[in-house]
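Only one chain is given next, in structure tokens, and it is the form predicted alone.
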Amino acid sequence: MKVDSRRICQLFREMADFLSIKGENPFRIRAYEKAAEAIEHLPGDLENLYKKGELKNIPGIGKGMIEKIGTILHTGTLPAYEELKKEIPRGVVELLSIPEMGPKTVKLLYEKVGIKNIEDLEKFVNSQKLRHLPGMGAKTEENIKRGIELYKASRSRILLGKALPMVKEVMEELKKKASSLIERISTAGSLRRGKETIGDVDILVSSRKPSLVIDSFVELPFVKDVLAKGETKSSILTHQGLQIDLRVVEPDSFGAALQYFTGSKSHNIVLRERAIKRGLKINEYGVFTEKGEKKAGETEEGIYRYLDLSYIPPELRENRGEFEAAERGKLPHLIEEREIKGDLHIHTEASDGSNSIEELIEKAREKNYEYIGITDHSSSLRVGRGLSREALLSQIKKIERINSHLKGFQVLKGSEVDILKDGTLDYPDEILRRLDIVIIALHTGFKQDRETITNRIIKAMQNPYAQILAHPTGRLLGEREAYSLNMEKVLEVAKDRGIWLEINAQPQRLDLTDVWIMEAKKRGIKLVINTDAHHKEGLDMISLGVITARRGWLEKKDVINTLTLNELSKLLCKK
């Protein structure tokens, strides 16, 4: 049975709650969750770093993981994970995700009233019976009765791309509503990292009157619920099930505070056990001597500069090496969206686009491009409109026309072309040969297994004509998990071609992920941020394109749409 780090990253997990609700050694649960977070980012496949005994160069994984590992990859799973499953219903671990429901509480509910699912726990709560419980009362009774409202309203994260323009108008109203209390103000958590998909958001405010702030929150039009009031904090929902926590911070403490909430946890540890081996402590007020003295904490730079690190920007704070690199003065200089000169993947009115070769034209050099590919869906994917070959040599002339009328800015003629079932493009050579852009992707047989699927793509890599690989994984967030694909290979692969592999800007895609953006740059090979758009509008996905990029440590020369029109004319006549 084929497991894939997927897989063994979830299992751990369940082990690390099964743990909990247990009340086994605190120690043993954290080796868990510590493991399932190196697994989530591993830079590589993990069957083949097992079996070449690479595993326990990852820091988190120890040699009992390792041991555990090798039996989930053999068997399939865990034998203490079977008898633990049998042992305690999933429903009860379910009720770890509510707010205020912690190991022992579930502990409490499940052994002493038999409450087996949310469904159980909500009716035991409105039954009033659960204030009656030894440590419980009324209090703690409404505030799960909340935390259960507040599950079922946040339960599935919501996209990147969604959350951003929602926050950005949250922040704004709240910046005109209270301009004269508002310091400073920033997002801060998973959202300000750039994670593909965000739970609850945070945002920090710099104000020396907290609770003005807090009241202007509270009275934003977003509003649908105010689940919680206080002095410095808050936290509402908004109509679009969204749960916003505002926190308000002293000024000489917003940097600490920005850095602390930004995380990612296993970043923030790290860093703490920096400050203790200086005989410091940092939180989120900021760093001090053992006597108390503050240091550092008015901006994050100068937290990192006191622990004698250059300042690391969010993106790389994931613990996946940005210590070591801040320390040699080595951290990249990362990606950034004015930096784009073109968009080479775009649909038209021709294919499944909605608009004219004029207007993304238009759009384009509103955004200071000096180029576009129009990429049109190739004839076999009836579902969007593939342009026959008459009709793609009909569009080419059209570009050529279009370009003889334009100064400083071009057209690129390219196709977004069918890998087919055995392997081979949709379009003959002779097609292909008189396109600018030939963009390569799968749109069927999303099923096949692991070795069919990789010698597919490969194939089509093959071929001398092809550039680029679109959304090389094929994964739709929270709608379709990625082709089962050995993407070593595939890498090897576009190393060896020269295939530039696709950063796709599309808020459900965001794909490749940056943990392979950061094994390709690796390897040396190329890559191109997109956004795939099919109107115009999409052309400002670009942004999730470039954040996911920097998540993954690119720099400008790691980007091929970065180049001048120049730039990319001479390359893509090498090509």
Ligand code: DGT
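Numbering follows the first chain given and starts at 1. Keep in mind that what you see is a predicted model, and the values were worked out from it rather than measured. Superpose the two forms; the largest set of C-alphas matching within 1.5 Å is the rigid core. Compared with the form predicted in complex with this ligand:
- A movement of the C-alpha atom of P507 falling short of 2 angstroms is seen between the two forms when the two forms are aligned on their rigid core.
- The two forms, fitted on the rigid core, differ between the two forms by less than 2 Å at the CA of K522.
- Comparing the forms between the two forms on their rigid core, the Cα displacement of L121 reaches 2 Å or more.
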The other form holds:
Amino acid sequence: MKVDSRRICQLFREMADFLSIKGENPFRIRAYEKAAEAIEHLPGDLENLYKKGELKNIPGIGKGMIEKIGTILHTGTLPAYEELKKEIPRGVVELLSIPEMGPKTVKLLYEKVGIKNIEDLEKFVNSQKLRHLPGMGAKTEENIKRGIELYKASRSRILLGKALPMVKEVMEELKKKASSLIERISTAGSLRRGKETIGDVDILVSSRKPSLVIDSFVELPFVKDVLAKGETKSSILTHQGLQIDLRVVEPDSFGAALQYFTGSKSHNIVLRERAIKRGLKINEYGVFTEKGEKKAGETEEGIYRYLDLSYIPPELRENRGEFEAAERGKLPHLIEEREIKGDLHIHTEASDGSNSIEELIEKAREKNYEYIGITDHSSSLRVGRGLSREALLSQIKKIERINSHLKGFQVLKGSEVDILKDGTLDYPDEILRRLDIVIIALHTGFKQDRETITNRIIKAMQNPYAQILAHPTGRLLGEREAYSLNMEKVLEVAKDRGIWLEINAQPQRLDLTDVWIMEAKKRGIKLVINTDAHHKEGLDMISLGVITARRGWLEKKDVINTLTLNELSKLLCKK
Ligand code: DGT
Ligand code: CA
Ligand code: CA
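Can you return the structure of this protein in the form predicted in complex with this ligand rather than the form predicted alone?
Once more the chain from above appears, this time first in line as the rest of the complex follows.
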């Protein structure tokens, strides 16, 4: 029996959720989570590795988990899973996705009050009954209420980082199935513009036989429901809950349709007004004169050119000044992924990551990088399994040893140092002095007021060894809003002190955000695109960071980790 590895991942994650609601042993729960994570990043086919007995070499997958994988591969499921699924309603598990709702609270509300889903919870909270339960209070109730709102808002949108790989697969399957029918194919909409979350996926195809393309599309294996089906367009829902709109157009209007369906809406409105001013009409078929003569439409470039604009890359189409720049030929030459020379924020197995320094070097060299920064958590961050001073010092020695054997590549000694409650850093200066890269980051006290948080961060930025401010706003998409922060002030200090601001490429973070990136660039602040990877495959997330940087109008020269090793070393020496 062929079981998709993603299904196994999902099953393990559900197991972890079930067990946490049951209040089971945290190590058992963690074992499922770790195995799911490892499977997600597996360097090969799960079934093959299992058959060859090679799963035992994969960090994160223990003996017990290998047995369970075997059972699932043979039977499609696990007996314990089937039992728990009967016992705990789906809606109860979903409660875990609400920010502020931990397993203990879910268990309490389910067992003592009978709350089985979000609707039950919402009613309970709104009637102010939750505050009277043991260990709760008005404040918790308020937090959960906000959590529900946040969750509901996020449920309808999906992370770019999650959608991209799924969409890639969908497009490949469609191309395979309808190869003789399809001339061109592209994503459009917010996905193509690289927005951090997307409502639905838009795909555009050019073909001379539209209805046949549509027929192939709705029959693809990932389709769960067909929401709409016409001669030239269709909407479907995938098994993973992704909505995909497909439109098929004639080849000579592909450019016009691509421009139109890429949006954004506000960008398109300005473009249309521009056309009207010139006595032209623009729509998804092309640019036309008053007499109906077609002037452009086959390519996007042609459309912008006909309206006296240089080509505007999709990431800039948000009506944030791109028309003025395109008119004057002053559009930025946007940064590209191949210009990235290294990654300066990476965790290893020494703290809460899963790979060794050597494994990370190997992956980085595959990416043609010249350097990586090893930056595990600092000592007081318990949840991040932060390094004690001694552990950090011995890691420094280890890195020096490794570096002495490397040619054309260097590991930079670093740390993601926690900003403490009083704005001081988690290691003393005599330790920070020995590091190449000091990242400062806030991991606690998110609920402090705006002034307190701002002052804490600013104080930390004054430390002479502070170099990079990580994930500056602290947001976690769908989970946690940005903490209240006076970003203008932070930018001022960053400029003043020469602190580099991080664009954190984690799909849930993408922080700094596009608008603040533009703001930072305007002030001449340098940025650095980091993955904050906790797993070697996580280094590939850099692409999301680059997309976000592009949305913030960044060029190669604005981004520190486009520097060669040589250039970066010189810069770090100067500091
Ligand atoms: P999303 O899906 O909410 O993340 O955002 P988009 O931008 O992908 O929006 P969507 O899927 O509703 O439509 C795709 C594009 O089609 C949109 O960016 C611009 C274009 N579009 C859709 N409806 C209209 C409209 O009424 N007027 C104009 N000018 N363009 C539209
Ligand atoms: Ca869309
Ligand atoms: Ca759409």
